[in-house]
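In the block that follows, a single chain appears as structure tokens, in the form predicted alone.
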Amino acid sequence: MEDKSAILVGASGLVGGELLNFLLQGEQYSKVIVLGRRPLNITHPKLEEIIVDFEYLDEYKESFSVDDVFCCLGTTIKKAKTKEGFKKVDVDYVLSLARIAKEMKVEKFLIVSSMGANQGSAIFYSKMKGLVEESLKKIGFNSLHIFRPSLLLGKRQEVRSGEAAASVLSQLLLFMFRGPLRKYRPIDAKVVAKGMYRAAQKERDGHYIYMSDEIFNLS
């Protein structure tokens, strides 16, 4: 087992939960720190859980002495209630996390974004994801990996009727997602998590963006 350590934020989410399994079961990390607002009720010799208030992340700065930071943090406007609430989680908290990681000399930052991320978009969700991506690039990580999956497949804790319907329809139309359209193919959260895990093991500097087809190839 290598003596690497990692921080994971968003472990209770769809991709984050799958990624936590890879981090705990793999041989690359001897310590995995999960930052979250509530306990996961999981025990593992590698796992250290820290219950945090994301409004005061600076108070947990010393915990960021790790090799890699994985960010799967995110919400929905329905859950956040307002656009301002959504921005607080998906933009403000993420950038606070990234700035502290950079200050603590973390070299590798990996994050789940979304297909269509574009800070110039008229769509609020896509605009916020694009804003985060551009802001992360300016922070100056030696190694930044941004994952832009298309429709995520997997069992969520909360029901999202729109996503469920889209998932069923897309499965019926899988034959269409070939060639140039392969990047729009729905992707299982476990595949995204595996892609993130494998990307973290590549020792290379620079900024990288992975669409769904590239995530499939990684995993």
Ligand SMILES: NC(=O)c1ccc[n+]([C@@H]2O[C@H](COP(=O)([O-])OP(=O)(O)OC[C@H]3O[C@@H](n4cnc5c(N)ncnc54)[C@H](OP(=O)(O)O)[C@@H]3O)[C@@H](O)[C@H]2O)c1
Second form
Amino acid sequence: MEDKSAILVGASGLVGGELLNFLLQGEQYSKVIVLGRRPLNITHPKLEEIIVDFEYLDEYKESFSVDDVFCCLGTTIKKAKTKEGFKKVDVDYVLSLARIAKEMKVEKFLIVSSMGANQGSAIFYSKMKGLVEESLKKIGFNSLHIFRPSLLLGKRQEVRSGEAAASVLSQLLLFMFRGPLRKYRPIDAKVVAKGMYRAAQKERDGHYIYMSDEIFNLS
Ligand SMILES: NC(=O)c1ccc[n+]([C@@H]2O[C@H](COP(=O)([O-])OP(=O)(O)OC[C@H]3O[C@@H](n4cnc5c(N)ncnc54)[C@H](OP(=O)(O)O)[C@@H]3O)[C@@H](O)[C@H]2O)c1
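Can you return the structure of this protein in the form predicted together with the named molecule rather than the form predicted alone?
And the full complex, kicking off with our chain again.
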């Protein structure tokens, strides 16, 4: 067992839940701190859960004495109700986390962004993902890993009819996602989580962006 520690944010979500399993079951981490707004109702000797108010993340600064920070936070415009609400979660909370992590000397930050992330995009979602990526690059982590999955597959507790329809359609058209189109292939949340776990074990400095096809290769 290695003696690394990690913070995971978004552990109650699809990718975050899968990543939590890897972090708890793997040999690399002896302590996993989950920051969330509600309890997970899981107990594990390595797990420390902290219920936080994301508006006041600075109050939990002392918990950030860890090796790696994994961010799987995110909402949808439907859930957030407004673009401002969406930006608050997908951009502002993420950047607060990252700035505190940097201040507390965390060297490695890993985040799930999205395919199409582009600060100049006319699509609000892609623009916000691009904005958060560019801002993270400026924070100056020694090691920054950005994952840009295409459509995520996996079992959700909530119904997302658009994603469900896209998932069915893409399963029918799987044969199309070959060669250069492989990066558009829908990807299981578990594969993304495994890719994040694996990337965190590479002792390489620098900024890395992984499209779905590269995430498949990592995992
Ligand atoms: N869905 C897709 O097909 C897709 C594709 C590419 C990229 N992505 C991106 O991948 C990332 C992970 O996606 P996912 O589907 O795993 O996410 P998810 O299942 O919706 O989980 C999101 C996580 O963020 C937390 N969260 C949401 N709103 C919050 C708030 N206001 N305050 C505090 N925590 C909040 C949730 O906590 P609660 O459980 O407390 O709500 C949950 O832990 C997201 O950034 C998403 O945009 C998604």
